[in-house]
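The chain that follows stands alone, in the form predicted on its own, written as structure tokens.
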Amino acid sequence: MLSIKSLSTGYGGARVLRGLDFALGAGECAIVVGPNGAGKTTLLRAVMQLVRTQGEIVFDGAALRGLAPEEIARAGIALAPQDGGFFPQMSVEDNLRVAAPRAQARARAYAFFPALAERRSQLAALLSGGERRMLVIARALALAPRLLLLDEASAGLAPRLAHDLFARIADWRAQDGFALLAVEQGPGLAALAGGRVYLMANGRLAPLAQATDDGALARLYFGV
């Protein structure tokens, strides 16, 4: 579904990817951990386009490397962004109308997050960090993607909400069976959303067991 050939890109003069390789196929999952800096965020902006690249980006046999994010959304691709990703001045649920004008659409959003059905009316911009989190992805979500993009859903959350958060977008999974590219900090939720783990380091990435067995991951995060 997803093939990634020697990619590069960074901002500015610095290279942030380096000839990075990767493939995701049809329903499968994988979780890309690394620290703050190391490039997980710019991989998702790479697919959607939203910085500049060189190499090979394939969706569903199709380039992507100069289309307009629009188009890579219509093609079946949603970003769930870390930062923004909704419309602090409209309501909860005209943010979702935006993305699933279809009234089924966002009853199914509410199904899967609860806590945004109880406060449909209420602006976004006084969601708490969990809710804005959920009202993110569930619009991400009603846009019926084969493929989501999930930067950092778990960032600034309390464990037990992060746990709820991971284990939603399993169920959701598991009934659409869209394919998921998730980047975190650490691996500690990637057991819920299930696939393979990678190491994102040096702009490059490593399945997780390798860079544990030959120390990488010890001095990415502990510098030993």
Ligand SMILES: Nc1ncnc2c1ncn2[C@@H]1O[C@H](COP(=O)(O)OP(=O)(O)OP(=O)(O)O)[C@@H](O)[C@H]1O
The other form holds:
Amino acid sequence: MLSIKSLSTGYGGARVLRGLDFALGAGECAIVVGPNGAGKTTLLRAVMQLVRTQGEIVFDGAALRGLAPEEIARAGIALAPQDGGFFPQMSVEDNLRVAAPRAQARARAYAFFPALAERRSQLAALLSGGERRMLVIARALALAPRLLLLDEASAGLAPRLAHDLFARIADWRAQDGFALLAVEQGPGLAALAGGRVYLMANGRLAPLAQATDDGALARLYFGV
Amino acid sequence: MGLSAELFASGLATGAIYALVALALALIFRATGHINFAQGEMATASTFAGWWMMQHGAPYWLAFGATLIASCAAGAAIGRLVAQPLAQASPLAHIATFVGLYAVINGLDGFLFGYEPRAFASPFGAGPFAGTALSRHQLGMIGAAAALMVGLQLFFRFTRAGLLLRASAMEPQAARLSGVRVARVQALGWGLAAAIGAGAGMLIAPATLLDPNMMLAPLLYGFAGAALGGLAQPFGAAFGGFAVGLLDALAQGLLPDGGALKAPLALAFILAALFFRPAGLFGRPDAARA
Ligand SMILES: Nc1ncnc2c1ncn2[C@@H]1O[C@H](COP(=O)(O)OP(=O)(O)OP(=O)(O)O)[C@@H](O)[C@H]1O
Ligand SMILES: [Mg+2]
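Given the form predicted on its own above, what does the protein look like in the form predicted together with this ligand?
Now the full complex is given, and it begins with the chain already shown.
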């Protein structure tokens, strides 16, 4: 479904991704961990073509390079970015209406985050940090994507909710079968999603056999 | 001249002119975040196009409709070709571009049509409206401005196109990530604003006479009105336009040499109002978490 070959990109002269290869099948799940500044966010932005890239990105047989982000979104990829990704001067309901004209799709997003349903008519700028994370994820889910990209979805969420988030996304995936590529800081949480785990280092992804007890991960990521 | 019904009526009619301009400005601002200083000149060019069609034998409403449609297309094209590339540019570049656009259109109008003022027909007919201090044309203008003010407010509030226009101006990237074709949506905003400007120009020209500089004062006061009422809300912007027209008439009626002082007085009042409410009377100050 998503196939990336020798993907390179950066900002100005600085290379961030250097010949990265990655593949994800339909309905599969992958988690990317790595230190701050490793290029995790840049990878998701590259898939949405929010940065200029070299190399090959193919989604369901179609090359994404050079497409506008809105066309990629319409092709079935939804990104819940680490920053922004919502409309501060609009109500929660209007935020979701932009992504989902149909009330049914919005109802599903509300069912996923009942806290948002209670704040339906509140201005998004006035939500708490965690509520904003929910809104950004809900907006992405409301698009009913075939591939969901989550950038640190659990950051700022209460531990219990962060824990539930991945369990419930796993439930939703079981029904809808969308694929998931998630960037996380903590491999422990990510393991809940039940996918393969990759470490981002030196501008590439290296698979980790197991999320929790891998020596390489511990050395590279936690420095122990 | 003392305070009188005539004065109030003429203030309201002038206010309608400003309100129409303010509505076009507010529409582009709401849809793209730009303030289009060339809005008035685009309206003048449209009005010349309508005048040209009527000179060549087109009946009024045919020329009116064709002008709105052509202006909508031209506005969308200008938005796409001139404003779109500015998306990432600095505010200074925006100002320079729109002032440049202003100069180009103004010069072209003068080159093509000359500077001699021309009479322009009113769709509402001539003469006073039965038993009022208003002419039929003035009343028509007030009605059109009020209807447009309500219509645009409803458009932004209740239609999907209005929602997407707001979203694209507010957070273009979030809109793109939601699958919104931002370039098209913003071109639509420009097209609608140009059509409203064209309609405004054709309603203003019978009152002021048509010449390349006819929109200079309406743009200035319309902008002041939009700032007074709040640029982000069509309702507020149009209300501000009416208020400026009335203040203007009030100053004229109350001051000994009202004619000379009315503009500074009206603008001073607006500055004072904005000092206390920077987002405009109806503008929500950008909601921020305290
Ligand atoms: N817009 C930008 N312009 C210049 N450099 C950038 C830009 N965005 C990111 N970078 C740099 O690119 C590198 C990778 O950034 P990226 O945001 O992808 O890291 P990350 O792995 O997501 O980090 P974090 O865990 O802190 O979110 C960093 O060194 C960062 O400073
Ligand atoms: Mg990041």
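The term rigid core refers to the most C-alpha atoms you can superpose between the two forms while keeping them within 1.5 Å. In this text, all values refer to a predicted model and were calculated from it rather than measured experimentally. Positions refer to the first chain, counted from 1.
Annotation: Cα of residue 157 displaced by at least 2 Å between these two forms, core superposition.
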